[in-house]
Each structure stands twice: as structure tokens, then as C-alpha cells.
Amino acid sequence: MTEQPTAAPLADVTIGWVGLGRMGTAMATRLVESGADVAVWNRTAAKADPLLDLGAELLPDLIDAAGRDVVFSMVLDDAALDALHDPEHGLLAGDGASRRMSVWIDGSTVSSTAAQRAADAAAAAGVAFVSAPISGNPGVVAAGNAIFAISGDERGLGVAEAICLAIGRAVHRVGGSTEANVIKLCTNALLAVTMQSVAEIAVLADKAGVSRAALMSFINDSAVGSPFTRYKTANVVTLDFPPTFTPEGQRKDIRLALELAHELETPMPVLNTTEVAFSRLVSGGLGEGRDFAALVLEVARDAGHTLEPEELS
């Protein structure tokens, strides 16, 4: 169910933020600007400088994040999440004598298996673990329009909700385990196949002599138009692809969804085809340094067709 709640205030909660990639930085910025007490850690410490300018504190080591009431992590993949609960060097290392952390929230897009490993490690240390994957790109986050799915230990859901609402506009409580991770993978799978479809019809229309700007304007005003098609219209029309989400990142999420599908004996022929398309985009070089909407270039190449930039209508 969707919660637009009166979440618990954060005035008396100290937060340790772990992970400052594009999304992590955008999210942590929103949290600091909300007035929350935030200290940050990242492997490359220089990435924390913009947050420090806003008033965040720098944590010298990962283990120092466990000295805060709550830790929120935002990391790249399963391996990076596993490293955060490494028994010797992770957040839960040591005898816990100096550990203040009672809740660990993870917003990363990872497999439900990796999230469960983190939850089990946290539970063994007496820490409540909450999965809180986010939907939105850095621009959406900066505008305050991102949404979250959260699931996990009941003891941590209230504070997780409050933190997520300081960053985005809505929180969906979806269960008591790793359900939020499944929802995020399903959502990103739909995102990927939608982008594949948009790329294909854009090339088809262009090859038939129809303006891509006119096509996307009509689609965006139709029943199948969506915030996503509107977000990607500029990419498809102008052929400018400043990265909000990389092809490599999208392919990683597709593969996680397919791994889950294989585990659960769920055929996903459309998503399998889309994985091949993104792999070709990555391996062929057309996606390098670009947003995943550059898939339209791969589709055009397959069609033996050259796209030219257009102006937005």
C-alpha cells in the first residue's frame, strides 16, 4: 500500500550515508538539505566534497558509519553490498561495543538474495535491515519526485519511511522481507523493454519518413504515453544522450531480473531479447558515455538506417 504518512521526525536521528555515486550523491544532497544530521563515507573521499559544503560530516572509515543511529547505503551491485557486511572490515565488524547503528537501510538495486544476506548479517548483530530501492534518476531525485519501495524488519520501517520521504515524494510499504528488491527489478525490467520498444518504433517511423518529434508528441498525448516516454523524448529526437542511467547499469538490472526468473522457472522471452539488445549496445560501443536511451542508435544500425538529430516540437 502507498503511504503518504506522518513519518517519524528525524531531528534526533543521526544518519551515516554510504555510497556517493550519481544517485547516492543526489539522494544524500536532498537529505542534507532537509536538515537531517548526515555524515558521509565513500571509497573515493573527494566525491564527498559537495556534501561537506552543504554541512555534512566526513566519515574517515566505513566502520565509523556504524557509530550513527541509522546507516543508509547506496552501492553499485551485489558484491558491493556484500562488502558492507564483511565480518572483518564491514559495518558490522568487531564486537559491536562502539556500534550505535540500530537500523541499516539499503537503497541499492541488488538481487533479493544479496539483500537477504545483508538482512541475515544485520539480524545476527541485532540491527534491523530495510530494503529501500528508489525509482528515479538523479534529476528526478533532485526535483523531489523519486519514489521508494520499502520492506524488511518492522523495527526499521518507520525511520526508513521518514528518511525516504525527506528524499522523495512517496513510499510504498510492500512487505517484511526482500519484496522491495523484487519490485525494483520488475520495474527496471519494464523500463528496459519499454525503452527497447520506443527505440524500435522511433526508427520505424523515421525510416518511413515521419518526424520522430511528431511521433513522440503524439505518443506522449496518447493512452500509452507516460512520464517515461516524456523523459526520453529529448534523447530520441535530438540524439543527445547525457547519461542519467548507463546501458551497463540497465543491463545489470536486466540480468538480475532474469536470474530471478530462472530461479522461479518464469519464462521471460521479451526481457531475454532486450538483454541481447543492451549487450550489443554495450559491446558495440554505441552506448559508451551515453544514457541507455542510446539503444535507438543500435536499433537504427541494425536497420541499416542513419538517424539525424531533430529539434523538439
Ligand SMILES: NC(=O)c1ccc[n+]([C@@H]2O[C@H](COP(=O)([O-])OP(=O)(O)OC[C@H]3O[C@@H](n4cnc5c(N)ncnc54)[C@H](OP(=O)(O)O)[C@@H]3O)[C@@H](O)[C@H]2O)c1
Given for the second form:
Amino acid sequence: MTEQPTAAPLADVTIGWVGLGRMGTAMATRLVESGADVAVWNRTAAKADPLLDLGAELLPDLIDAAGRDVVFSMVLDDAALDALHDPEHGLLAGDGASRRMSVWIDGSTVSSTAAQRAADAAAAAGVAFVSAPISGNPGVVAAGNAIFAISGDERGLGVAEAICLAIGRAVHRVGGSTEANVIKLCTNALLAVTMQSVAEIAVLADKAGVSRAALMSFINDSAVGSPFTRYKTANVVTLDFPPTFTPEGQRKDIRLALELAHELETPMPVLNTTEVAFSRLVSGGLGEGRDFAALVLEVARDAGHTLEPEELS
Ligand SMILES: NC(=O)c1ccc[n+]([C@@H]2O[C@H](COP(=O)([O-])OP(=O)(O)OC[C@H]3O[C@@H](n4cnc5c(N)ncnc54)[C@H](OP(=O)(O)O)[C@@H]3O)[C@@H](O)[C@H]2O)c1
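The block above covers the form predicted on its own; next, return the form predicted together with this ligand.
Below is the whole assembly, all chains and molecules, this chain first.
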């Protein structure tokens, strides 16, 4: 594991940033604020405005990102990553005459098969591909506390590490292929089942007449308390759910982990149950416009119980 401040300098590297959703915006902001030379592209151009205000350059088209030394992409899912290397409209389209990009780093949470497709397309164009999924929500990123797992083409790992350390707190080098994608899916699977368990005990305690604020305060002080239970305490107690990650996004990650589990004949009964709960949250509408911590509302509905907002203790 490498922690700041051992990063190689980025002074001579031009970076093309692709993807300015919740995470991409928070991450690119950190990178620009570190002094790096960053130009940005997003499918929906208006989302680039906050970065332009910070001094980043706007790239009119996706292909223009390939005119930079290194591209860092942060998009939603497998389909979005596939679109980035579409042979006609993607980053690697054309004969490569104006391509400067020698390294493509992808931070999205995607399957290892999608990452491998991107790595193969990059390799065919002489570009080194690195998977660099991130752990931490936009608030964690803004505070400089996000961490990365990176794996992939040896030629790209050094600059990937430098960029990740300009954004976050630590980088774990975990292999020479798509190992980082597997580690990220396993981490998110644990996060999802933890959310399910927190939701269940919060509803149980509430039904028993115990304050959720008192419950979470005790848990957070105990051995099973974690940064994650602390992040989600405000949601579970106040029933306010400003989205850091959507229920659909969380379910996407659960399904990717389950796909891998099916492929590798690995039963994951707890994660399967959690997928059903997230599907109900999505299809029943309670997750609409809310953070995935709104799972507590779904669990309460299942229990025939109505939760009321509480003050944080
Ligand atoms: N939010 C979190 O707490 C968190 C934490 C760790 C990792 N992640 C992972 O980070 C990634 C981004 O998450 P997010 O929360 O930032 O999601 P988000 O706010 O929904 O942003 C998604 C981004 O992907 C782009 N995109 C989607 N489909 C595309 C396509 N076909 N072609 C090009 N661009 C496309 C979107 O462009 P438009 O703006 O045009 O829609 C947007 O820039 C996901 O893989 C997620 O699992 C999220």
C-alpha cells in the first residue's frame, strides 16, 4: 500500500478526465485543486461547469480526451465503459494519428469482464489500461479520505498511483490484470449487506420502543461500529436521505458480485437476500431520489412499521 506523499509528480502530465457524475466531479475537483493539468469531458456537458469554474479546460468531444497523455474515466457501469471504447465514437476510434494518450485509467465500478474488454481494446491501440476503482463516497473524496485498488498494465501503474494519490489517501496495488475490479465488487458486497443489517436492527429497535439515535450511538462506539455505520447514522436517524450513491447503483454492484459468484459457483445467500431488498426499494419507489440508506424505509415497510424522524444525539 502506498500513502501520500510518495506520489511521482504530475507536473508534466496532461490528463483528460471523462465522466462528471457525483463521484467524477468530486474526484476531478481534487485533482484540479492539486495543481494537475486537467481537461474534462462529460456526456451531459452542463455538468462540467463546476470544473470549468475551477480552471479545468472543456473537451468538446470524447475523442479529444485521447489528445492528452493520460485519460481517467469515471462512469456508471459496464455499458458506459463499453461506450468509451466504441470503435466508431470512442476514445480509441480512428487511426490514432492525433492520439497522445499512452495510459487509460478507469475508476468506475464495473465487472472484471468489462474492464478486460476495455484493456484489450486499449492494448490493441498500444495504450496501457489500469483499473482503479475507488472506495469512498463524494463526501469522503472531498475530505481526501478515499482509497483506491489498482491493477493492470505495469506501464500505467506509476502514473495511476500518482493521480490516485492526488485525489485520495492511499493506493493498494493488487495485481497485473483486473484484480482491482474483483476487490471493489467484494468490498461493495460487504457494504450492501452491512446496510441491510443496519436497516434490520434499526427497525427492530424502533419497534421495541428504543431510540434509533441511541442504538446507532452505542453501535458506533462498539467493536462492530465502523466508518460506514457512522456515515449512515444520520440517514437512519433523521430519515433524510440526500443521495451519495443511489439504490440503483448499489443494486448494480450487488448484481455484478452475484454474476461473478454464479460464474465461480460460489453461493452467497446473504448477498442474494440483500439484492431482493434493494430490488424492492427500487421497484417500490421508496428509493426514488434517495441515498441507498433508504433501505431502512423498505425494511420498515416489510415489518408493517412506520418510522418517524428523530434528532441526532
Ligand atoms: N457514489 C458513490 O458513493 C460511489 C462510490 C464509489 C464508487 N462509485 C462508482 O462510481 C461510478 C460513478 O458513480 P456516480 O455515483 O458518480 O454515478 P452518477 O452520478 O450517476 O454518474 C454517472 C456518470 O457516468 C456517465 N455515463 C453514464 N452512462 C454513460 C455512457 N453510456 N456514456 C458516457 N458516460 C456515461 C454519466 O454521464 P451523464 O452525466 O451524461 O449522465 C455520469 O458522468 C459508478 O461505477 C459507481 O458504482 C460510486
